[in-house]
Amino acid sequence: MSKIDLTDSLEKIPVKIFSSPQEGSVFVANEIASLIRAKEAAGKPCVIGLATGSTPKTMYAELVRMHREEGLSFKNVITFNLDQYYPMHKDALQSYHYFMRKNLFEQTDINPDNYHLPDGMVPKDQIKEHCLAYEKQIEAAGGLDLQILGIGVNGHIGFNEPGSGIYTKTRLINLDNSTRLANAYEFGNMSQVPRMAITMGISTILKSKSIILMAWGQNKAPVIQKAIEEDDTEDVPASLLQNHDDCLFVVDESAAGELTRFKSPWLTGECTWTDTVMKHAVVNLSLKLQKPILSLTNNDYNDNGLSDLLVEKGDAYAINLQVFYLLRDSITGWPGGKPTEQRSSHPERHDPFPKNVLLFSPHPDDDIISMGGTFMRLQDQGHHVHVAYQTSGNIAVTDEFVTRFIDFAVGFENMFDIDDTKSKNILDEAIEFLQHKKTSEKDTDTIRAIKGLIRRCEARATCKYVGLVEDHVHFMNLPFYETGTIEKNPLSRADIQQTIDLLNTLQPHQVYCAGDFADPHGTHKVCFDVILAALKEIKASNAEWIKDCWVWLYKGAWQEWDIAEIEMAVPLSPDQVIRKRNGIFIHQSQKDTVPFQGSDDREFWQRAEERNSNTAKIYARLGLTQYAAMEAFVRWKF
């Protein structure tokens, strides 16, 4: 008899799961157009729902591809659009009207007639009429025949936030201050950020004859797994389509990775107890009881579904002390790996030594942020480290500060008597641009050339304080990042090239890097993906050097690795916590209010220091030694 595959037992919507939001994208744009061509050969209308966000982007181009590429056309589509910002005007940069138009309508050869999306301009008390008429429209054209969706962090669809009743219909709704500042990326500014929208309803939604529901990114990982493994709920509206006949959520295998086949596998059926499944099982049943490892007894492992890992090693004294051993292994002050200690548990190699560090920040601030005590000890014990600053940082500056910094040139050539025409052209541009400057108009290059210059400045000063030398510094300016505004290019050859040559120029031993793709823009991840590239192009041409190369994932600025998946923790002391704080502290541009914080509005600096002081904490309550705190890192294997 076949063995049944049970991995999928608690999951109450079906899940296709794809290594990366490129293929799972691909996969969407693939169903949508096969709907297209299906509904095209029958001679009907295709009727079909849309969403807009970071999210579709990707499954939006390779539509785009597929109809230039492959003659896929869109005449027979009839498209409306889950909702939009109130009160918004349609041409706006964050309207989802300009959205549409950018990604998809205008590169494709559907009838403007046949694209709908709710009017962010219409009278207040015609609201309810036009919401109606919207209704009536998509049921005109015969139904939904497939919706496509994303998903809020708080388990918004649409803009149908937690509350919104099974029965609701396109309507106008005040959003989740949660909402807001997740999308506060597109504006620049958390006050800009429109209070209400207008929104289809659930029931709306839910009378599609398919729905399709796409999220990225181990953010979206929580309510992922409360959509589609808990009860439904009006508090998770994504819940509520358990109800649905005709449901696919499509993810990446980071948004995958809080459900119970991946993070507690032992509980869905047979499990294969390889060190790291036992390792998370451990340390989960240790902070579930919160009883040290070394305390776990039998019982505490059969009353909590581990019998089988009982089985399979034998008692609980020795898988407390497997598991302990491993962490404890983790834990060294020498991240490149110390001379003077041979042995093979220790997380890095003792040979060479001194090794190439190349510790690469997305932003000019990433490095002292997320690892500031793990670079000063790899400066202080020695080894020949380097930065690798990626993107400018620019459009994190504000334009106060901006003003702040041309206040300062022109008074310091007045006192001087500097008589510099060309630069008293640049400034005089400078300052008439920021006094007349709209609401969400782009920077002049001029502009963004100062600020920039302000974060290399920040970042210069703080390798200086660390003690690196200059020409250890090296500023990228990646192309895929300079646009002047939040939406970014895709990254290009020129990216991964200029990487490859600073890579195959200094040829580390160590390289880190970000792993953390929380960052509300989205730089961390195209800067990953663009080391990931050129790695494995390096990798591909047979270089000798990259033979000896280790690559380590840094978090800290918006998340921390979770316990169980740490291979190399470095503690701190608490004079290392205040040398690393007044580090941080060198960024000016960035402290006390900076653009683009996501949902979480402390400064930098207490966000890095509570995630590496519970670090510390949650290392003492498995039994570990306890320190003032704790930088996490995750080897990836390439």
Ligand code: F6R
The other form holds:
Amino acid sequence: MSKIDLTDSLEKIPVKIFSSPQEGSVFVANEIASLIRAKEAAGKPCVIGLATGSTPKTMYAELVRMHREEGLSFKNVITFNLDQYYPMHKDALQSYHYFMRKNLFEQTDINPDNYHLPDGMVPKDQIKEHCLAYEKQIEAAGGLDLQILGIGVNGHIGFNEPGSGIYTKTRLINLDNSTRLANAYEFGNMSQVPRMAITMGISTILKSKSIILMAWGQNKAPVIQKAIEEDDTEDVPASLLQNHDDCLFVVDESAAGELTRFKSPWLTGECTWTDTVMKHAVVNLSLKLQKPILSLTNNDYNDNGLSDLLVEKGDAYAINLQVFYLLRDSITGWPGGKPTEQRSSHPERHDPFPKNVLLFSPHPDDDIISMGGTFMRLQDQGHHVHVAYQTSGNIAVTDEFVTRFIDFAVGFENMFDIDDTKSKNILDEAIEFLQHKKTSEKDTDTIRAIKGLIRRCEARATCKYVGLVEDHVHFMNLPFYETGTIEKNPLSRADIQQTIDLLNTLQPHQVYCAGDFADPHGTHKVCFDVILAALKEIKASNAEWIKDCWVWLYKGAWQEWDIAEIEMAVPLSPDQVIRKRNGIFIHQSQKDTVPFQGSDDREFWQRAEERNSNTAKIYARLGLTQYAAMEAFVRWKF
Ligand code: F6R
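Counterpart to the form predicted on its own, namely the form predicted in complex with this ligand:
After this comes the whole thing, all chains and molecules, with the earlier chain placed first.
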């Protein structure tokens, strides 16, 4: 593996940062391919330790592409996977055996005798023996040449949960609750996630001649920072990789975001003091010292590694004022621009008024959850607001919920003696399917259609509540989503074309979309990529309207922007908070429990309220006016 210089003294493991998970994945696939070819040329087998999960999927796809298009052969490759749930049959949809067969093994020429995974069905009293044999098999193959790793948000590698020591070997372990929650998306609900797993130990991993750990997305950023920059500790098992001398972390920009060289570049060497860097530094300083920005002193700057900024800008008060104004000017109750006031510091243009506004919502409730207050303000302030629901969101409706609607339909027919054979057949077939549905079984087209209809009705009701007219509501049902499983199709021409057509028809002055780069394989990211591809094509076609179109990003239900990143903060009054809450409540199918909830068990309205009130509180702590809540946006200059 090519060695990389450590950028500065704070980083204890070399890290290579890519602008996207795709580019990082191609890099790792190339490293693996070079190793396979080098070993083949030397007449030796290539022994690789493999990981599963969402992180390595694109890398496996690239290896498969290299096999098909560039003749990369796996005949000489022997693999050992890190782990397997326990108990878990190797053919179960969630088994890592199934994952590997589908994503790599069955798509290449690897000899089936050459791939190994821990057996998730080995009887309990034989587990120790099985684990020992696994270690012996690795040794007999000549030891691992390269180990590929992902990382859990709690710092686990393989399933070595916090507390796993440096001498641990392959063994049965209990999964952390946080891991079970994080992986719940692969299962129908949390109770179906196994409680145990067999995993290679830390010592097994450290024995590998080289190691590459991959991580994508903002939610991995805090643990990546800990593993790379802080002291090694069993509490963050990935930090134990600091003890290996040929280990490389391959991450995307979002996962690298908490490293000191990005988060506080002034602490790691020379730094160019742009407005953005200065805003970050001063906001961090104010929050750290719990002092409003306008109260920060020269000493505060000097004592916290910001003397360089003082030298450049003169004195604390000048810096304080500059950052205070930047924050103040981001606040507006007029997200579509204030028609009566022409102010260059306002986040939006006052002209034209009213604006054509197109709000893209990945799922049928992201609009109201993530920017409900702004949505209502835009409508109330007289803009021509349209909403485009990008996907049907049908997999997030429970079987119990759809059954209630089917019962209603049957009752309705009976009550009014409706004798329609087609409708009866559809309902009978739906009832029959639901009665015998197996855990994690894919829904029939009919059930998916009914679930989609339920969500459509909820979205339509929300739009009515906000005041939109019927023809301003667009249901796109983008094809990439319609697989009936958590696993989606790749983005296609049809998705992009549909988006281009809608944009060209509406010619919006403002586009709002979910800017979630955190989950590289999630629906929000694909929805964003579709819009981006569509906008780029329209721009290339020189359409006149696009020259006057601004794109604003909001964050989905899971995260919020860093305070210093926010370019438009829209305050909500206490009454608007309640109005927004009631708007979210309309999505009854998403209340209480939903399938694939992820690692946060709060309801969506709670997440939204806590997040919006938190943003308002942070603005107040920085010394700005205290609002009840705030929604936040960042402008995307494509
Ligand atoms: C998978 C494994 C785990 C994952 C980690 C990250 O074989 O051992 O350590 O690498 O949980 O999972 P994802 O990639 O889904 O975020």
